[in-house]
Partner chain sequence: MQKAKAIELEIAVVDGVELNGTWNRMFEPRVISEYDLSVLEEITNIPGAESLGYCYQCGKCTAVCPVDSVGDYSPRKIFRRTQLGISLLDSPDLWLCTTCRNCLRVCPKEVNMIDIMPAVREQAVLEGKAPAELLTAFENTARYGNPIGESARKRADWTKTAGVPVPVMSQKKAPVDVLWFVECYPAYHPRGKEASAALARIFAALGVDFGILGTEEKCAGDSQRMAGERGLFEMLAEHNIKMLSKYRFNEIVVTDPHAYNAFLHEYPKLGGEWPVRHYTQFLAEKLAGVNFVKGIKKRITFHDPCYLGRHNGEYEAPRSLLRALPDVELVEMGHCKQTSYCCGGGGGGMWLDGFTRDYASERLSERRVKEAVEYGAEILAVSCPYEVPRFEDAVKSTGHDGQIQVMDIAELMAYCMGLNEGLAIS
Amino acid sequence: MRVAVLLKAVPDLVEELVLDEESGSLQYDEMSYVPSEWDDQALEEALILKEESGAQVTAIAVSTGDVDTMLFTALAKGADHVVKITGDFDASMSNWQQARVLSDYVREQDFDMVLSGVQAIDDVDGQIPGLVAGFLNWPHASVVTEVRMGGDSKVLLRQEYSGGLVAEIEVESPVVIGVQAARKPPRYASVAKVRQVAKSVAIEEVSAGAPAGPAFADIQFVRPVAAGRAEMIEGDVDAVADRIVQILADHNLLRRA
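That one chain, whose sequence was just given, in the form predicted on its own:
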């Protein structure tokens, strides 16, 4: 069983997004990137499959920025192989374009299953798994919380629905799966281990052309303007209470007897 895991680097929201105030465009090259948290869940589920059934796990990323650390971390966690797809790409590359590049590579390999995070924080549209499945003409299931191997090339899935409902699905491989959460929290790889792997293992690089197709339109970003300020009310209890009552009255939120 050969499992491909699609990884994507996304802006680190712990830090400020870098914005060009004149053009209103994001400065992608000046931002810090981290692995998409849902892709990290997909990698963990693939590694659990490896432990249970001996599956071979390959982590794949499109080089829209610095993805090397993310791929070395995947190796440090237990992936067998990592691939970086290079080309004339940048961080504004659309999901449609990324899915085309990824599916072209997967089609040339002998994978039985593709796992991807159900969505990513920089778009939250959940398109990558479905688009890859469409390009490959493979079955697809998303919002999955458990992946297990069945008999005779069958794959058993648990899929979440709204209202707390869960479905158990049996599907033939090859299949593309969008993972909502792994059965266990993603494992930790220490910085020292990642550095050790980076010194001893090479990332396979595969070049690809930038596909023609839908891309992001030019969008202007602006910083939010503060609409008001918080009022800090000082004084004793009676003074604070009187001020609160006055504020409620000023906003017609107080019904007087």
The other form holds:
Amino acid sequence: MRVAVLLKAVPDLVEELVLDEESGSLQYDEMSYVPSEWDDQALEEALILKEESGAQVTAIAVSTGDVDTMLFTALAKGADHVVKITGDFDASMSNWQQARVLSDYVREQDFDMVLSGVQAIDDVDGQIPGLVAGFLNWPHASVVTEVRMGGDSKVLLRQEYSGGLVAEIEVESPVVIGVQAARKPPRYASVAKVRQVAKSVAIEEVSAGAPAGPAFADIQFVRPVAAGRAEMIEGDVDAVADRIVQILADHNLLRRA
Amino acid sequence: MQKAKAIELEIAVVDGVELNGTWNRMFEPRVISEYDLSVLEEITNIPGAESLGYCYQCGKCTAVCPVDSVGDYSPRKIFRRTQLGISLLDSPDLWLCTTCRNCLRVCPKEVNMIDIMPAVREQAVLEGKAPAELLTAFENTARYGNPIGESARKRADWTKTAGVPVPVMSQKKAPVDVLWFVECYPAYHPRGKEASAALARIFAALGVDFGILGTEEKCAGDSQRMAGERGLFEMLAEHNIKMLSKYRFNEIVVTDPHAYNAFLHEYPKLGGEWPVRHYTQFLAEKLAGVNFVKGIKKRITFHDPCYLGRHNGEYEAPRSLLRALPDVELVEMGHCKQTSYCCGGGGGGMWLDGFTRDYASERLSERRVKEAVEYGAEILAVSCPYEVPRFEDAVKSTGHDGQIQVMDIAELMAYCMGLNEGLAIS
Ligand code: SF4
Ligand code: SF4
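So the form predicted on its own is up there; where is the form predicted in complex with its partner chain?
Below, the chain from earlier opens the complete complex, with every other chain and molecule after it.
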């Protein structure tokens, strides 16, 4: 069983997004990037699968910036192999383009399963796994919280539904899975181990051309406009209580006896 | 159990004195009980953790370990549990030691928790056995250069509130006398920033020629080292040494005793050797030139930070600053100087409050605040950036709000120099 895990770097929201208000464009070069947290979950689930059933785990990232540390960390955590897809790419690369490049690589390889974060902060509608499945013409399951091996190339999945419902699904591999959460919190790779891996193991680099296909004609980024602000209620307990009663009354939320 | 076998010689000559019969009776050594020592050996085989095996169970450490006073803990107990087959690697015991160094002060066998803890913890981190909240602090430090997870780009933002220019070395482009290594909590924590602003104003008033690294500075990393992330510590140290090496200065002054410890003992091993002083030491020497314009009519007590006091032997400098403040009455708590209690923040404790809660009847900081109140202190003065937030929380949680205030010595000193009008001493 060979498992591919798709990783990507996303803008770090601890640092501020750098927006050029006039042109409505993000200044990608001036922002810092972190591994997408859902991809971390996907990697963890793949590593659990490896421990359970000896799957071979390959972590793959498109070189939209510095992705080396992310890949070395994946190795330090237990991935067997890491691949960086290089080309004329940068951080402004769209999810559609990344999915295209990733699926072109996956198609050439002999993977049984592709895991990726169900979403990312720059992709809240789950684009990457869905698009990759579409390009590969493989089945796709989303919002998955557990992946297990069944018999005869079958894969067993748990999927979350609203209202606390959980579905158990059996699919035939190959399959693309959008992971919501791994069964355990992502493991920690110590800095010493990551550094040692970076010195002793090489990242496989595969070059790819620019993905052909539709691109956005124009995207405008604007800062959200605050509609109204929260009111901080000050004063002693009685004053605060009076004010709360007043607000509830103003909104017709008080039932009087 | 095997019976003791007596050995008696007819005549034995000891130092020229003849002893016969029962007078020279001795017993052959016998095995009292047999333990399977494989678990203990697994621990003492870890480089750095050898001395755990020296323990002969005298119990001196139990009497002084701050963690034992709120729980069931001490090097003696750790040894005994390990001897009985409970691996320290899997035990919560591994994460409770604050590396306060009080046990080492009294241990006749030099069982050294300051070496044992980081060594065994490092192994546990590798085996994926460290508490999640600690790992979050490690990840934050690796990513942002501070354990709190604050923006690395905003590390120097506090300077805007200082009210005096705080030169950043990369912009100053000239040598300085003092390179001030600010550290994380003084750069990001709201109360830490207030103390930093106060210290900046003191420096300015005293005409100190100083500069900071600003966003080029990262956490000194000493507590992460003690908590078991040596690799992270080395990465941070290499970074800081590289940045410091770009500039010319005569000495480093640190806000944080943990950074002081790192610069004194650990950075030189990695090629970063500079004269370093804690800010209280630096200011104590300048006291003669300080112009105090106001007094504080309060009873003040001082909490010795473990890494300034017990670890590095400085007890006097902070006290000389407090004694110099007009109108102040300095009182000592029972646990002071060498026997000082611990705030609970050292050795990674700062990031383990959630974890320790299950193994302690109260926080060490709460114990300490109660002691300060017992001695009638109205202000608990501190000189380690971990302590203001820890003790302020403890003042509230022990119900002493309004009775005692927690302040950094820099804040108090700036106040008496007329440089800290905002400080509300109630
Ligand atoms: S003081 Fe030292 S020898 Fe005595 S019980 Fe404690 S660790 Fe063991
Ligand atoms: S270093 Fe301090 S906390 Fe740790 S075992 Fe010794 S006395 Fe207890």
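Just so we're on the same page, rigid core means the largest C-alpha set that superposes within 1.5 Å between forms. Fair warning: this is a prediction, and the values are worked out from it, not measured in the lab. Positions refer to the first chain, counted from 1.
- Relative to the superposed core, Lys199 undergoes a Cα shift smaller than 2 Å between the two forms.
- Superposed on the core, the two forms differ at Val237, whose C-alpha moves 6.2 Å between the two forms.
- Taking the core as reference, the Cα of Gln246 moves 9.0 angstrom between the two forms.
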